[in-house]
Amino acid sequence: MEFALSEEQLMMQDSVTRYLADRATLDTVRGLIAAGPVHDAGLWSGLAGLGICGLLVPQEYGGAGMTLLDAMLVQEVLGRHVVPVSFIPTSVLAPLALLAAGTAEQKQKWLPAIAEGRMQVAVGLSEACGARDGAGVTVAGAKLSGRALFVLGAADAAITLLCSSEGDVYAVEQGAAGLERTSLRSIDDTQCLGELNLHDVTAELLPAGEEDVIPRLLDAGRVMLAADILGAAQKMLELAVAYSLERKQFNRLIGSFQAVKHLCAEMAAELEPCRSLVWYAAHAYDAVPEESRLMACHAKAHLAEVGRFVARSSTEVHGGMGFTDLLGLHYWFKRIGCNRQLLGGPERVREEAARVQGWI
């Protein structure tokens, strides 16, 4: 069996790469986040024009009706360019939640707007994989109360999908009475995270969901974060190699030093096998559902560790320059560090994998 990308998938990834090459340069990203975490509407509009926003939306609602593997390929490119857009919550998690749990009316109401790029959706899943003290959303009389942290895509979201402590998914409109939304600052300014405080907020239940809808959303989110780390780490590796072939010390290129050669080779050797791991995790989500949870956990945990190694080693290759804003390595470094903890750090995710296999 040949496991490789199709010609259409390669063309799609190439189209997104060429679009971002001119419109998401390092200087562009630096300017966009100068005032804090943002979601860039201009870049989002361009991605919508490429049909990226509706990848997972069925064709009957104006989307492309593609798979998580296709979305993962796009996210890898977005991570490579550290693009400040909310692709994971809006174009991946929201459509999957609506398709799994939404009514016909809810799908017709929101999916076409998502596919056209006209609506942003925030998603709060952090409490489903380890709530902090004082956090969590409860339901009383069809109203939500509580606190949701690390909500993905919090900026400019028209609705927010939240998981309750009972395992249901609710949609909360942006201007709902009793809802307090604040930006949650993390080390990574290219991602929009938020904190929601709810006080008897009227919400709309997504009632048709199966019992495993939230775990399925977690699986998809973890695969996408692993893909984002893959793209960011690949870029850092390429920057390290390029720098080693330019920087001279003792009248020699540092890339000729055995220690630097070994460091770059080790980064490449660690990172390259991760690509097939993330590919298969995304493929299993749709094609091999009995393996999807385990593979999502493996992909997220392993990429978190390899990504951190590549981020540190790439910075070391650059020496003192690696810590300066001039090169901008810190944008990829922080993106990898933030993704490492979102939706569960590697230790917690490995514990879940052990439970899936019956080891605990």
Contents of the next structure:
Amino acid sequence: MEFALSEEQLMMQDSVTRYLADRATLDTVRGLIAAGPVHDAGLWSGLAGLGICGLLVPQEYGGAGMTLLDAMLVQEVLGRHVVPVSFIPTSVLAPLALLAAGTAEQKQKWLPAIAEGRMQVAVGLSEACGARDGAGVTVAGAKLSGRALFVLGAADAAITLLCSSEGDVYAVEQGAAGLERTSLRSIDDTQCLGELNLHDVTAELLPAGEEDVIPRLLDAGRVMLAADILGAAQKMLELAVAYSLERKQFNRLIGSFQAVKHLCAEMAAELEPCRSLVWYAAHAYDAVPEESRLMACHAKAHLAEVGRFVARSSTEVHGGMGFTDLLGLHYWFKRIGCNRQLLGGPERVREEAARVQGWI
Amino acid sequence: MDLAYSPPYQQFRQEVQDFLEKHRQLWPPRSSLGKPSAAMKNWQALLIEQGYTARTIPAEYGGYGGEPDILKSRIIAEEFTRAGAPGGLAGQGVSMLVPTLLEMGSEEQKKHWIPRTLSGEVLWCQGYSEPGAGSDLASLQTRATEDGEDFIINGQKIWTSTAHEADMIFCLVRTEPDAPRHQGISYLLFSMDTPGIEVRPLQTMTGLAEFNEVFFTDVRVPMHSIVGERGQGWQVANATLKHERGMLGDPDIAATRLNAIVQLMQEETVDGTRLMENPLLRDRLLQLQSRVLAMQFNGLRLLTAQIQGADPGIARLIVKLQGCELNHQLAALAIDALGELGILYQDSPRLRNKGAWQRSYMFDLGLIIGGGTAQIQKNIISEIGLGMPREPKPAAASGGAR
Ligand SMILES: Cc1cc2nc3c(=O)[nH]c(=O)nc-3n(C[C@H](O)[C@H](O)[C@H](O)COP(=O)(O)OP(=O)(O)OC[C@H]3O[C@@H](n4cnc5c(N)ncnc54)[C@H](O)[C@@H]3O)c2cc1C
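So the form predicted alone is up there; where is the form predicted in complex with the partner chain?
Full complex below, order starting with the chain above.
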């Protein structure tokens, strides 16, 4: 029995952290997203060099063949540095979808390219957890029509994986006839979101899927978003404490005022158990599949709540400075706010947790 | 990350399960923290013999004398919780005094007091808090002056749980009034039958007199009843407080309570509809479930850190604060779900769960306050966990919060 990270996992987290500390400073990130949401190819190739892009791709396809827990640990660091790269769709959801439902040929075609960091994949799952504005994709004669909203991933992704209203996964290629992509602009420019409108678009079915391919993808995506919040919120707590030990008012460090100390203590008390919850949810995805849906729901919902609390409290500790663009605290604030809604807000996700347990 | 137990541990788990099943008829009824019943004492003796309680306490002191094995301790706790079986004695004597004596007591004190405490023969109370010394425990004023081979004690304690039933008290007194606050305190053990002690029960909000005021008037106590050195009582007491805090906020209690609420919400109806159908109550239940799970996994993380001898840092400091609050919130949800039925108490008709939800709701507030208040916990988390400045010390008195 051991509920802890392994040496290798800590080393991997450390190597990603060291890379990003140099390459993804706040100033860099700020510059990269100055003109709107991007997936940054430069940072991506750096991460590819660390072997991160193919973390979940099996070794036979040139990846590292690791588990969702490993991917979760990477995402935590990406959230911590508000890195504008599309790790979740390309390196987590796409490999998992291909492994669960792709043919040998499809895997051969795409997995090595993903592992090498040569290919971006976008993934649309939003309609599987609540279609807005009448979105949805239908299939007629092997062609897709309809609309997919909040598609995760780079605007120039080579392929996009979409789920049909019947629960199948399809791949459509960039530039396919009848496909039109519009960027959706959220509060968080470090994440790319798109809207796809489809009119009889040629698509490739991932045919080998079991019934629960899409729910499994949702589980994985939710754990990853929870991990991203964990990293971002931890950073916001640290920034609050650091600021409180610099800023003086009334001839005292503001960190010596009990109101400020207690706010920081509350953030820490709320956030620390979240780490174990996200670890377990990620671990359960591979090792305890019968619990994985429930745990993914709880991780996503709880991190959304705690993340929101930390984001606003840390901002308050910074006073007016927290509200400015100058300090850039808002990048974390917005990332947390965006993650909260993606793939299901907390109320919706908790409702699913009730169903999973047979309560309703 | 490996949550599997190796075969020897699986076998151990099976043994515990078999034992509990086989001895079901010996399970004593759950009792409060006061004097243990005969059935409870027999159960305690059986559990010690099996190594299911007092596991690592040496046999010469009346324990089982097992090697420390955190996983086995965990398995025992899990299986007792799962079966709903009463565990061993857990009063302040067993949970706080015994570990303190093991750490700081003289050989004679260990040999004399630990066996009697473990067996349930001797019931202890904890005499720390005073009317003027709660969070600021180091300002305590109860005086012990030297008289030949004895101390003469004068002063008052308050909030002393089980003092009205206790045989003995472990008590903080000021022996060196001129020394700095933290260096003038001594830790004494003495009988509650000593002449000059008066116990006045204090009725609490739950309606049960769980704690007391204790008055000392010229109470004569032999000097050798001191634990540790004279003037070292603060260090000895801090060893005890460490054990007290470890005891409060146990996530297994929250998990058991959560399951009871799930059952309640599935069985109870309002307007003929199951409570579980109410989306607002259900959402509250799920929010609390997230918290219970997070605290349980946090517990697994602490357990691993303990096995590895690693410092779990903030993960440990938050347990009392978060755990006690969570238990309180769980009781609050049960009451709200029951609505008007939730206000019934005492021996009322239509009472649910023997009134336990209201009692827990109130008693848990006591636990949020006792053993270091929520605010004191936040001071500790921010100062020790986050490295923020300590409270500035006003000239007169402060600091050394319990
Ligand atoms: C159910 C129960 C059982 C108990 N059993 C025992 C027992 O067996 N033996 C025993 O010795 N004691 C016992 N106690 C006493 C308990 O330890 C004290 O109540 C506790 O330490 C708080 O002290 P106080 O009651 O004097 O409150 P105070 O210290 O007066 O606190 C009042 C309020 O002021 C706040 N406060 C105080 N200091 C600070 C500070 N530095 N920063 C911020 N806020 C502060 C507190 O958080 C609280 O909100 C028990 C208490 C309860 C409720």
